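A lone chain, given as structure tokens: the form predicted alone.
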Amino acid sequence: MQVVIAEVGELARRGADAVERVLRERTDPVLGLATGSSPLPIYDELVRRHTEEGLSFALARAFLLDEYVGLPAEHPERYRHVIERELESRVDLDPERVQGPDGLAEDLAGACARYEDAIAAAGGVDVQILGIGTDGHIAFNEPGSSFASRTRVMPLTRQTREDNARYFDGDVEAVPARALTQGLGTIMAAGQIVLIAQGSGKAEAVHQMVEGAVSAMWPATILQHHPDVTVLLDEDAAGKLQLADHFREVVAAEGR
């Protein structure tokens, strides 16, 4: 696990570098896209590279991490609309090659199985972008999630709904109580993982993820077992790391 502590612009550049390598080196690149506020600097940097440097997404497929259950198709906070707004519509990513789990399916379990099949048929995710919740969840894998879990229906904790209420005019009751989410096993199958976190509210979750024991109580700790994970942190998110100075020294040595 590589940990980078830097200002947001540098974090965005490093995250975009990982995506750009996949786009340029593979003939059939597969991206894993997260929503929420954390990945937005990465997406903005990718848009800049597309606009100013000609970086193309035309050959890429993309899979979303999760989707709310039951949110109306036209709702602006459906994650399919969010990723369209924040990335897809701003680059040459074919909408027909962007897929999320179907939170409006009558048969939710069947929709989850089909989603897993689609990821497998695409050859798996090459690079997965992640954020992290204040309780250590990644995607919507809440505390207690099985490390072997695959895409499934997940009840959301009160804490997660409160954290996401800012997207629903502050009304926690408007936040759906369930979501379809890639499981921890699904996420761990990605070739490379890039997790970005900002702000002091994420500091304890980041500390547990990087330095704590691997535990279902902090789902993101499973990433300690992935062979290629980059954790991008601003100073506030890194505020509780005991090894922060060591991580800074390692990154500084890269440029020597």
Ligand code: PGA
Second form
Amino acid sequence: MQVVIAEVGELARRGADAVERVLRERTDPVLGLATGSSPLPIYDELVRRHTEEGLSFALARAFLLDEYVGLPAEHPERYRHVIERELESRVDLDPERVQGPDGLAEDLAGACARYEDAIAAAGGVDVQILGIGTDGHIAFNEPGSSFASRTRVMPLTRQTREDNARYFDGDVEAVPARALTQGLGTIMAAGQIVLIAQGSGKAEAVHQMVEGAVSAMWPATILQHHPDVTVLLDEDAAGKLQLADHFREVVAAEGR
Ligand code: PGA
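For the form predicted in complex with this ligand instead of the form predicted alone, what are the coordinates?
So here's everything in the complex, that chain up top.
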């Protein structure tokens, strides 16, 4: 893992650099997009590059990590709407080429299988943007998730529903109890992974992910087995890292 501890503007630039490289170098670029608050600085920087520097998403396909089960089609917190608001509508990303798992399908297992097929048919994800939950989840793979899991239905923990209540007027009961999520096996198949975390609430999960034993209790620890992961942290999220000074020295030696 490459761990970068910096102020949020620098984190956003590094995340956007990874996406820009894929957009420029691939003839058929495939982006993996996360929702939630963590990646928003990266999306804002990508929008700036689109507007000011002509960075184009026209050839890209994009796949979302997850989607709530059962939120009405028009609900603003459906992740398909969130990504439309936060990125797709602000760049030249073709809505037809952006896909999430169908949380309104009657046959949820069938929807999950179709989603896996769609990612495979696109040639797999080139660069996956990730956040991390306070309980160590990535996408909605809650503690106890199989490291081999593929897209499936996942019951959300109380902790996750409480964390996300801020998007539902503070009402925990309004947060759906289940979601469809890419599995840990699905995420691990991405060519490159960029995880961004801010704030002291993430510090324990980040410490476990980077320095803890690989364990289903902290699902993000699976990323220790991926060959190309960049972890972008602000000072607060890095607050429990024992190796923080080492990571700072490595980045300083890079000379950027
Ligand atoms: P957040 O969510 O970016 O809104 O903190 C991260 C996550 O739950 O994966």
